[in-house]
Each structure stands twice: as C-alpha cells, then as structure tokens.
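Only one chain is included here, represented as structure tokens and corresponding to the form predicted on its own.
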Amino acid sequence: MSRKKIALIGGGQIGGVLAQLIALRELADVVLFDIVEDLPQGKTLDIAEASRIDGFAVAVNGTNDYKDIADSDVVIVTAGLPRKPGMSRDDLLTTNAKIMKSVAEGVKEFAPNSIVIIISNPLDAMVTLFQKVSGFPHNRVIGQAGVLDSSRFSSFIAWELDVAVKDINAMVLGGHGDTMVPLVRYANVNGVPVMELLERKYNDAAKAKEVMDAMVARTKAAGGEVVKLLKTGSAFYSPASAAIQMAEAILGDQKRVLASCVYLDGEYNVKGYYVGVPTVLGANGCERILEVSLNEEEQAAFDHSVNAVTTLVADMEGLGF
C-alpha cells in the first residue's frame, strides 16, 4: 500500500515545522512548495540528511513547481506574509488574499481530491477565499484556528492550576482574531469544572473569576503576544503542531472532536460562513458539526465574533476577491 502524501504550500516557518513533524511521525511523504527558488529545496534537504538520525523513511521534497503537489491527500496551506509587532492579522488581508487566490488556482488545478487546511491568516477571511476560487466542496477545506488557540487557553489553565495539561479540557470558538470566545464554563480538569478549581484555589469566587478573566484575556491576545516577543515574526511551531493534530485525525480517519473553522449552514445560527466550532474531522475533513448549548452571556460573545467574521469577509469583497 502506498504511503500518503501530503502537500505544504509555503516554505516559511511554519511550513519548515510541518515538514520536519510529518517526517518524525511518518504521517506521510511530504512536498513542500514555495515560490522562492531553492528555498524549498534546501530546507527539505536538510530535514531528509536527519533520517538516519531520527529514524525516519519517508519522502520529504521540495519544489517551485505545482504540478509536484498532484495526488496530495492533504494539502496545508501556510502561504503569505506572518505579522509583525503593532500589527492585526486583518491588517494581511489584501497582501494574503492576493496570494491565496493564487494558492487556490493552483491546489485547484493539481491537487483537486485534496482535504485542505488553511493557516494563513486572516483565517477565516482566507479559508473563505480559498474555498470560493477553488470550489471544493464546504468539507474538504478547512481552517486551523481553534485547535491553536484551544491548546492555548488549556496551557493557561493547566499553569495556573499547576496540573497536567493533558487532562485539561477546553474549547476556544468563533473567529480566530480578539472575539475569539474562549468557553469558560465548559472547561474542566478531566471533568471538574476549572472554575470550581479556581474557587477552591483562592477561596474566593470573585478571584476565581478575575484569575480566569485574565487568562481569557491571555488566550485571545496570544498571537500578539508572541509576535511581540518575537519581534520579527508570528508563532509557528504551535500553529504547526495544531494543523498536525487535524492533519492525523484525517488520515487515520479518528473522528477526532476538534475546534476548527468550517462552513456553517445553520448550525449555530449561521449560515453561509466559516466559523470557528467543535468539529468532527475523519477521513472526508469536517464529516460533522457538534452544536454545544450556549447561555445568553456566551451566544452574545458568538454573535460578537461571527460578525467580526462576517466584516471581515465583506471587506475582502469589497476589495474585489
């Protein structure tokens, strides 16, 4: 039985990180494209002449070319320029579109069987884009957000509590910028409320709540906050290692619950866009929707960040994409 393949388009940070993480997990071959001549080709070779060493026997092969993307199962797309300090993910919008419209063109011309899974930012505005140029189907194109900033918010947490942070469980929806809405009262400590861990902490509710309105606050200004320390760039091993997760779990047909931008037709009172939502991701991408109860505090915070969405996407029409 042939190997997988997955296709990464853009050669930057991110795209670096995805290549060396598929090859160390042998999820599958790996091509990765940029347009800059070499850039590709040299940062593959360099992850191939670590395979005696980390034990690895896939393919990992770099190119200027689309055509080397044809049969590509999955396709991430990290393509276009990351932020800078003082600098909004909307703030990419015209720049990224340009490129994604491009990036479509071509996945839609090479790879067309593809599961696709969107990084570039501003992700909703571009996981958007990318579907209405490519005209792939709402379920085979897909963006990386939630998985991100859950695994964020869950850190925040598990530091905070000092516990393990694999036994935390928590879901950020909504659109990947500052509406994002961390669900608070869903998170728990393998099944305990944090909040209830919180209060017994401080012995104090009102302290519990200030503590947890902080890492709130925490979760949806980390991008920013990395970029700021960076100072010439944004985040990209986490931003990887969450499009890795949802890359396995459609491979391996998991069915895996995940935080992930897909298009919403109904559900959550939306309709005709892509939105942040537990998402059930197998072997055809967003195979179902699960819709969580939201009480009136937490459907206003939605409402909030769908229309951001939804403001976001007008203006990148509005610019003629």
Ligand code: A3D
Given for the second form:
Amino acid sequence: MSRKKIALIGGGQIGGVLAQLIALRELADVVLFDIVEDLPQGKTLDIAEASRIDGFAVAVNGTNDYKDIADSDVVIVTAGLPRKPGMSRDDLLTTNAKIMKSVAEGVKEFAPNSIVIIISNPLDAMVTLFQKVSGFPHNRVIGQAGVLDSSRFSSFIAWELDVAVKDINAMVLGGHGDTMVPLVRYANVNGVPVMELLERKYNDAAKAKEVMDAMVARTKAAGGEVVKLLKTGSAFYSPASAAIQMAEAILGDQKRVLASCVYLDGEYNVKGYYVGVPTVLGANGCERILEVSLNEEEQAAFDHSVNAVTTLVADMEGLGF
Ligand code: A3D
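Previous: the form predicted on its own; requested now: the form predicted in complex with the named molecule:
Every component of the complex follows; first up is the chain already shown.
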C-alpha cells in the first residue's frame, strides 16, 4: 500500500510546523510548496535530516513547482501574509485574495482530487475564494478555525477549573473574527456543564458568569493576544496542530466531530456562505453538518457573526475577486 500524500502550500511559520508534525506522526509523505526559492527545500531538508533521530520513514520534500503536488490526498493552504500588531484579520484581504487565487489555480491543475484545508486569513473569505476559483465540490474545501478557537476556549476553561484539558468539550462557532461564538451552554467537563462547576467553585452565580464572560472575551481575542506578544507574525504552533487534527480525521476516515468552516446550504438558516459550525470529517471531507439548537441569545450572536462574514465576502467581491 502506498503512503498518503499531503501538500502544504505556504512554507512559512505554520507550513514548517505542519511539515514537522506530519513527519513525526508519519501521517503521509509531505511536499512543502512556496514561491520563495530555496525556502521550502531548506526547511524540509532540515526536518528530513532528523528522521534518524525521530525515527520516521515518510518523505519530506520542498518545491517551488506546483507539478510536485500531483496526487496529493490532502492539501493544506497557509500561503498569505500573517497579521502584524494592531491589524485585524480583515486587513489582509486584498493581498491574500491575490495569493489565494493563484493557489486555487495551481491546486486545481495539479491536485484536482484533493481535499483542501485552508488556514490563510481572513479565513472565511479565503475559503470562499478558493472554492469559487477551483470549482471543487464544497465538501472538499474546508476552513480551519473552529478547531483552534475551540482549543483555546477549552484551555482557558481547564486552567480556570484546574482539570485536564482533554476532559473539556467546548466549541466555538461562527466566523473566524472578533464576532466568533463560544458556545457556553454546551461547554462541559466530561458531561458536567462548565457553568455548574464555576458556580460551585465561587458559590456565586454572578461571579461565575463574570469569570465565564472573561474567558469568552479572551477566546475571541486570543489570536490578537499572541500577535501582540510575538510582535512579528501570528500564532503558528496551535494553528498547525488544529489543521493536523482535521487532516488526520480525513485521511483516517475518523468521522470526528470538529468545528470547521464549511459551506452552509440552508443549515443554521444560512444559505450560500462558508461559516464555522460542527461538522463530521471523514474520507469525503465534510461529510455532514451537525445542527445543534441555539437559544435566542446564541442565535443572535451567530447571526451577528454571519453578518460579519457576508460583509467580508461582499468586500472581497467588491475588490473584483
Ligand atoms: P508566514 O510565516 O508569513 O508564511 C506564509 C508563507 O506564504 C510565506 O512563506 C510566503 O512566502 C508564502 N507565500 C506568499 N505568497 C505565496 C504564493 N502565492 N504561493 C505560495 N506561497 C506563498 O505566515 P504564517 O505561516 O504565520 O501564517 C499563514 C497564514 O495563516 C496567514 O494568512 C495567517 O493570518 C493565517 N493564520 C490563520 C489562523 C487560523 O486559525 C485561521 C491562525 C494563524 C494564522
């Protein structure tokens, strides 16, 4: 049986970590593509030369030629500029839309049967554009945002409650921007509602709500918090881990329930837009969208987030994309 193949488009900060994680897990052979000459070749040579130490047998190669991504099962796209301090994700729109158009054309020509995970920002618009330019079926073009945003929310809850983070189940829906919607009511620790545990901890419902509101606010601003600390570029370890979880679910046909940015065709009362919702990821990419009931407040927050996405997509279309 031949090994699976993952192409990484963009050999920057996230692309490099992705290549290393794939190798360490022996998930697939890796081809790292970038337009900068020698950069992907240098990074992959460095990673491959650790194979004796780490004990992996997959091939890890760099390239500046789209031909080398042929026969990829999964393509993960990080091509595009990251944020600088003070910038919003949406400030990246014009530059990254140009890049995404060229990436979609390259992937369409050389890896036409692949399942594509987009990470480049502004996420919801970049996924929309990739699908439009490539013409790939919607189930094969998915955005990574919800896995990371949910992991950040889960981490804050675990640290607050002093319990293992792997026992936290918490999801973040909506667009990947300041309007994202951490679902507080469904957040639980092995089935026990987080709010109940917070109320017990503080013996005060108002204080528990205050603590949760702060964690929700930190989740929404978590990307910016890292940008501010790094000063050059944005988060790259955790976005890479998030995309790897999605790629593993797809390559292993795991049917994982993960928040992903997918095309809604009437689900959640949204038609024709890519937005973050709970999905089932398996061999066919996004195999199903899970609809969970939202109360009035959650629905209003979700609608507000969808509005931000539709405005962003309209802005992109206004720029001629
Ligand atoms: P960075 O280290 O700058 O890497 C981007 C790479 O893209 C560079 O090596 C560029 O040379 C390359 N590139 C530029 N143009 C092209 C092109 N036309 N074709 C192929 N490669 C090209 O950035 P990064 O890795 O830190 O971040 C990559 C993207 O991910 C940015 O847009 C970030 O905003 C975004 N990001 C998303 C999340 C999400 O959770 C959605 C999180 C963090 C970063």
